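One chain comes next, on its own, written out as structure tokens in the form predicted alone.
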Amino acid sequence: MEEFNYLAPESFDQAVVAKSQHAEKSRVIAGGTDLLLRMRDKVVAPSVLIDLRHTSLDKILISNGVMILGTSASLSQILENSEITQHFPALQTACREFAGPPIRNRATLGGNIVNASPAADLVPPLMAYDASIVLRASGGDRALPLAEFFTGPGQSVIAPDEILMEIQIPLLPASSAATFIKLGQRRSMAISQVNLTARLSMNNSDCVTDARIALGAVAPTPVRAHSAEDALVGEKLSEDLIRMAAKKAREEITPISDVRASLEYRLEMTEVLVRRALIATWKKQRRTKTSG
């Protein structure tokens, strides 16, 4: 590991501060379960680390029918929130699946972000829940949507000088509900070979008002399946339906093979899970309207 610099401002605005002051230089810690790893094995070398842990930037609260999250806010903080049971099941699922506990208590949800790593497992569900980020510079703040920060492997549209301040997911009215998948080549501990949400909002009809199924590692970022959520939107829901939307899925996708699952194999894992996390959602809504 090279030699750099350590930061430890006390506020977030000391922090931003030196980040505009180092740019590209520096880098951001939070939990620094991935980072310290990549500086170990010489994939990065800044010169200048700068820790959050004292910015107090680990808030969870609903403030006018908005969810927002400190970008420091850990897996384990996220899994103890009764709000985040409440509203957002599907995050707290990816939560418990995201290695052990020793690691969930120091990762962060801003750093599964900020990595952007294609299979991040936080991104999908957070994705479905129609997530937004602010990103904080000293010129001021950037919003926008998740969905629009990923630009490649590893790659996203943080300028140098900004640091991610917080994630916002709007409320959903209680006709929606979601599901979280993961495979990987264990149970726990493991990289995701494929990882889903599927989100569904329905009338009392079973129509499809609202539709989202956000895919990881299986395009070069993160990916929302279009054309499989227009096909399922204003229709009655289905097994036939949801069989062609999950084939719809599949056509969207553009994986790779590499060391942990061929090409072939996600491509036909994605119909498959796709189809899964359908149906455990619409059993997850007439669990609602009967105990409703």
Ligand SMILES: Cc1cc2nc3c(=O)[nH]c(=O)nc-3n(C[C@H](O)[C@H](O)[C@H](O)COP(=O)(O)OP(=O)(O)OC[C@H]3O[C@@H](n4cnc5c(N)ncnc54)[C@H](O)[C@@H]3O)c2cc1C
The other form holds:
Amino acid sequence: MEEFNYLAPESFDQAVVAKSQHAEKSRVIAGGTDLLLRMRDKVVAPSVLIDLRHTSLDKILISNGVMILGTSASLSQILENSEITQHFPALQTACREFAGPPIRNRATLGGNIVNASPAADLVPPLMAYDASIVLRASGGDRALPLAEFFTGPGQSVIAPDEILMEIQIPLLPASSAATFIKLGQRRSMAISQVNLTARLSMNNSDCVTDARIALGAVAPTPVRAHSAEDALVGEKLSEDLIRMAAKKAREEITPISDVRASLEYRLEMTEVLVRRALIATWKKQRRTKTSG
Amino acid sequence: MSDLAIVGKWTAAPGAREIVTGQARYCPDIQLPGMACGKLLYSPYARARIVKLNVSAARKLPGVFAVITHEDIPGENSYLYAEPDQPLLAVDEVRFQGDAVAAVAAIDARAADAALAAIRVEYEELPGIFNPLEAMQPTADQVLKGHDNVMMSQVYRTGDVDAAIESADIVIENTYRTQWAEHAYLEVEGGVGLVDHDGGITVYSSCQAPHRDRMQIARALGMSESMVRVITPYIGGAFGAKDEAHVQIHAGLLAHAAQRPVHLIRERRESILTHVKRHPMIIDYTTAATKEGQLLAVKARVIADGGPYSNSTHEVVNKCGEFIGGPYNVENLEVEKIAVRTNNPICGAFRGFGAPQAAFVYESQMDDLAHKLNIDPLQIRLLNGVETGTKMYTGVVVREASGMKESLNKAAKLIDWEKRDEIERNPKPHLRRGFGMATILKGAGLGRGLNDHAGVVLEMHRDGSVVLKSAAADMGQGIITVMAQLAAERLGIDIASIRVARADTEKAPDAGASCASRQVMVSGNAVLEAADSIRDTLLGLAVRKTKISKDRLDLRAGHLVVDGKPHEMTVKDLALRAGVWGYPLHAESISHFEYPTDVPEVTYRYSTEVFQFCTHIAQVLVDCETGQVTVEKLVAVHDVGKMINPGGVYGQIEGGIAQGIGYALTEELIVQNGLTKNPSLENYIIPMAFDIPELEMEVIEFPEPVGAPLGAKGIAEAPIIPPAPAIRNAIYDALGKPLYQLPMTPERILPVVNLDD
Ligand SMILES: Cc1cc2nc3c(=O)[nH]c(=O)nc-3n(C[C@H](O)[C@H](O)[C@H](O)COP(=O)(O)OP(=O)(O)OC[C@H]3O[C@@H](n4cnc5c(N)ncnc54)[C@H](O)[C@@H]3O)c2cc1C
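Swap state to the form predicted in complex with the named molecule from the form predicted alone:
What follows is the entire complex, opening with the chain shown before.
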């Protein structure tokens, strides 16, 4: 690891100033569970680390129909939050299947996003829930849909002087349900071979009014399966329709082979898991209807 | 004989408190005044010529105490396990990714890194030899100049295999492939070297064989063995890879070169890239049987990829051949054992020494045979299993084999084998459930004809406390507890009164390596002998004092016992008396592994004669769409002869099963053109707690009649062996399709799945 200066600003404003000052030479450190490994392997060598630990960016709250998650919220905090259980259960499922307890105590939501791994587990549920993010620089704030953030493996549109401040998710109508599924090489402490979230909104006659399918580890960035979504919207849900949508999702992705899985396996699993996620979501819909 | 007070009872292991509270000191924890940081420069290439190696710039850097290359090694530039063919520091060529080229010692890690970076090595990459089948060809380029690529080629035959195959009702022939497997111990390899007052060298070593380390360090330094001392601090696992030396030799060399203490600890990535792996093997196997399922013949050819250097390849491949017929009565057997040099990772010892590869194959064959003949897998095993007195295909007569069939029957009962068809086999359209068993044998000890002994030193002090000195390395497997229990049992004291010194070549005689499930037997016997000698002295004093004849006396729970009742005189009293009267309570004993001479001539070279038997049965659920396998349940029944430390025995079984499940399903070093693609625990997938199923374990005890302390015959290796074939057979049962390659990853399972079956 190369030598670096370590700053732990007492406020977010100071952190933003430090970031604009040190720009390219600096990195924000949150939990450090990605960054420190990359520094050890000399993939990155920042000369300044800006630690967000004193900046109170870990709050989770609902305001004006929007859930706001501070970038530094840890996965454990997300798991414990009952409002997230109520509104965004698929995000919690993703947290539960993420690493193990020690990493979940340190790792942050913002770190998972800015790290921009195509396999990041929290991104598909956030994308399926239409999350947007707010970036701050000394010049001001910038909000954008999460889906527009990523540009490639480890690459995003974040500028060298920007810090991710918060993630915003609009509260959803009760008619919406979602399912997260992760496929890994073991049951915990696994980086996803494929991960995804499917979300469906439906009317009383089983007709899909809105659909989201967000996939990870099957393209250079997390992606939405738009043509699969389009195939569902406006249609009455059936097993055949779901099968067809799952096939379309498979056709939309561009996976690679690596040590975790082959390209072929990822294609195949995408179809299987999209189908399973849609069926599970459909079942959840029925359950909420019969119980409510 | 009175019943046992300590042996067979649950006990807190000496050192357990230190380990769980973080007080135990392992090599990485050692800090000495003036200690330098040592590092090695490893080859990034699988094969390259060293055109230029220049360390002068590195030597001039501030804070650098020593930079050494092969030229600076005062003694022999080689490891020595069997053959001295692996250089400590490469000379003109690197032959695998991880061959060490230079070593540095510097004031801290940063300076050491800078020194490594300043070493100029010019490599000319050479075409490597990566396919063992190609390496075997006579025309192939030599991996190690002057050495045949085929480093071992032996055939062992008994009976008339071809005639038996000819006459058989059924012949099954398959080719099996196994993978490189990584030990993945918690503590990676490390050593700390320091210079003694008289110029000698002491090395703290994370190892399994302190005396062999001493010999290798002395050789490299060109010193006499008496000038070198090896001490093992706490060790965080070894599983065979630390049977062979690693960086402790370099720690000694650097300490000598820098004339100050040097701390040399590998990083995880370095560890995975450089230490020996479990050999990948290609095994062709033919089984011939009658239509009733009686085995007639086995014919096998084993090809092991050993990497460029021999390490313990001969020993591993020899053991693979020794167990190739399994715990079965096979009168006609032929096994061809071939080991090949390549530019792939070096390979060597790993828990089981070739037996896991053999068992994967012979137990898979048993199920293929059972399926083809429509015989129950349990019955076909019972039909062919060895029995006490059976003369095995190796020529060895099994002295106690009751555990073979008993473990099968017990395991079958535990999982309700007969009623397995009443369990839902198809709980969802895409899920298939199956049951599979594997029963195995593993010999304890190094084998007939090999130097297999251990010594201990035992002292009782005037206050009745005891020090036990042994050079048997405890890597976490628990030999220290076993030795303390055995001594305490014979001396009538509790184990808390015994301090077992950690292995140190200057305190205790050679105990050999902690490998081959041997220490309970060899060191165990040595402890009993030494303890009995002190016990004799104590009882002699008791006779003098009480005038009661010796045969009525015993020592137990800290007291002299007369006719089974505690006497007021304590062991402490006797110890004090011994001190005052001048009877030293000091005993040394060296015990040799016993190979009786009154047996028929043994024909398989270096065969073992004491066998651990065990049976595992796995229940699995296969997701036919993703190929994922869930091991839902695993039952394990092990014959240990006599259980000395239940906590240790169950711990070994649990750990072995976990490691065996990894070997079966996920663990695989991915090596392409000699380069390892997953040298990290992120991508080398060992199982975690959630991957381990409900385990049901049972220990059975058929005391070993010869040479075993109280009948105990060790446990450490057996448990890793059956999970892979048991799981393979369960997958076969679930899918109706057999697999022939490890690990059985989803991507290898999917192609054989047919949901319409
Ligand atoms: C053992 C282990 C297991 C893991 N398992 C999983 C898993 O199952 N699923 C998964 O998706 N990931 C996993 N990871 C990866 C990692 O834990 C996650 O990506 C985690 O969410 C990163 O968060 P962090 O707070 O540690 O980020 P850090 O490492 O602190 O930062 C990551 C990157 O984001 C940048 N950054 C962080 N916060 C901000 C901010 N507010 N503004 C601008 N830049 C910022 C940093 O500069 C850095 O480049 C695992 C990692 C380890 C070590």
